[in-house]
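In structure tokens, one chain follows: the form predicted on its own.
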Amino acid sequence: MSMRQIWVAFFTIVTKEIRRFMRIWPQTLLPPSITMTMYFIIFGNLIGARVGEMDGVPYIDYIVPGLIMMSVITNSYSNVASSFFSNKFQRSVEEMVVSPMPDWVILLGFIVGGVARGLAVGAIVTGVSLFFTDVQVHHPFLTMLVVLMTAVLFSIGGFINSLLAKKFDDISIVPIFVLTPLTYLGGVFYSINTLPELWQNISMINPILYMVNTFRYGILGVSDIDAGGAIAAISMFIVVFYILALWLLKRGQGIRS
């Protein structure tokens, strides 16, 4: 394929993915905003008034970055996982695989679609947060970099999940039993400095902790971990996951019988 044809194929997949979640926006964009509104009301206003400050920051301000990141993670992941598996189930993905289109174009197209939904929901949640608090971004470049990298990483994760899944139930296993626990234990609602030393050490193996805290540092200027090391770790995960996803796609994992 020529470069022009490759770009046409890439933008076709991206456009399809964006139109897919925009067409059913009451299912893809509205529920996260309602859920996060409940979090802000319950944890931010009601519980936050009793907590006071966390790391010198009003509690409602402290949880804003974590809630934004939580919405980006779950929606980037679920968008790619559900979309690509649906294509597998309908056997339409086989048409893409046997076409002259390179595998990396297919992979990147779905990743960008997942990133678009993750960032869209993140922007909506950010808008919702402004009704409850006024947060000033301390490091705009770092903030955008870490949220973009996180969306990319979990979009790739969703792609891998969809390749390995054999039935629709397999799509929900990782979000329920892996992503949700790691997210809630990733410092969304608390600083790990409030934990006993044993649990602080255990928390340090949670990758989502680094993403949430780096994003929090970008917005509030406070963090429990080093932002530079976190960016390096996220970059490494992206490279490893991308190579794994491309390898699985090339060998037809879950596609070719």
Given for the second form:
Amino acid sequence: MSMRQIWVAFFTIVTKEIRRFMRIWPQTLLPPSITMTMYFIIFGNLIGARVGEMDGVPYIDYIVPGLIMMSVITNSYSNVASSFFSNKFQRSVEEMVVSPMPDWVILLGFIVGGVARGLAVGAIVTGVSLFFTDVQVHHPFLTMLVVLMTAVLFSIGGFINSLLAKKFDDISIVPIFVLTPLTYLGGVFYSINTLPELWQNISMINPILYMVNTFRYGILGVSDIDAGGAIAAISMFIVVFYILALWLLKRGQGIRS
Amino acid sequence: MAEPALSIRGLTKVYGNDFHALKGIDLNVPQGDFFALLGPNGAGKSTTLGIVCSLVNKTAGQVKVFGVDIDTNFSLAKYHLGVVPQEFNFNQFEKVYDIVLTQAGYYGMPMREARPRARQLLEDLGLWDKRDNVARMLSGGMKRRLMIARALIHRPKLLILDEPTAGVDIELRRSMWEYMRRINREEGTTIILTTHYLEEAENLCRNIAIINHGEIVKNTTMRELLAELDTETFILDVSGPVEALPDIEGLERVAHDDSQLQLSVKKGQRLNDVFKALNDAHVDVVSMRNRANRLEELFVNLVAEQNQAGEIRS
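Return the form predicted in complex with the partner chain of this protein as a structure block, the form predicted on its own having already been given.
Once more the chain from above appears, this time first in line as the rest of the complex follows.
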């Protein structure tokens, strides 16, 4: 395929993916805004008022970046996982497999679709948070970079999950049993400084902690960890996951017999 | 000499459970051909076609599409192919028009070029009025035609039809035959067809291969294959019950029907003699037809022979 044809094919997947989550907005865009409003009211206003400050900032301001990041992670992941798996389930994935599109175009198209939903939900949650507090972004570039990289990483994760999944249950196992615990324990609601040393050390092996804290640093200017190291770690994860996803796709894992 | 539209050499497929679906088959489909690939269920037809269009990974062998080896430039080889699979494989919740346009996009066709082409195909296949319907609302025949429109959107040079008329009523089947004949004749599209309706293969195809247990057991022209028939069986409708059957070789009663006789005619046997004997016996023949499709008889015999040979070998 020529570069122009590749661009058309890539654009086709991306627009199809964006249209998909926009069309089913009551399932994709509405639930996070409702859930996050509840978090802001209950944890931010009601409980947060009694908590006082966390790492020197009001509790509601502390949890806003964490909740935005949590929404971005779950939405980018589940967008790609459910969309690609439903393509597999209905066998419409064969439309792509028989076409001359290179595998990397298919992968990249779904990643961009997942990133688009992650960022759309992230923007909605940010909008909701403005009803409860003022969000001042201290480092706009770093903030955008880390949220974008996180969305990319979890979109690839969702893609790998959908390739390996054999039934619909398989695409909810990782979000429920891996992503949710890691996110909740990844410093969304608390600073790891509040933990005993042992648990602080254990928390340091949680990759989501680095993403949440780097994002928080971008917005609030406070963090538990080093932002540069976190960006390097996320980059490395992206490269490893991307290579793995492309390899699985090339060998036709879960697609070809 | 022009490269064949499809050239297969030593194609082998062994599935994980050690099932040898293809045992090193060779096949050549010339450009412009209308080719039938026949075989009983599980013979290896869909595996062969699946490998050609990359839905199945091959174990060994070589596949070339218009001279392009799928191992060296699968992308270009796939560009020449249009595929109509056996099972419905589109998103049931998408609209008919969108399904065809999306496929065009996957082939890198810009929308300004794809829209008129999609309209033309949907009109030709009687689906234009249904363009805004979601696919799951279509009848079985419409879904099959949708897959044909989708496969043709990028003007493939080789169209693979895996049982395209399964579950389609007779009238629609005939209109689909006409359409396939037209694209083969007028646009020069090479067509490979698998079907369980052997009448379909006999009507449409010039060349034929029969596959059984992962091996090609016959690969010849339709004309030569049909010439191999040494007996044809006819059903004669007679005006009333026949008391005494005239002594004609190959003539017998049809069970459960007094007004029908069955006549097996050997190659070279004169029908005039048969009818004279019937006339002398005052048997009034009202009409006459083939008992079964001619190809069907050959096919059943060939497969049975091969199965028997297999049993003896094992």
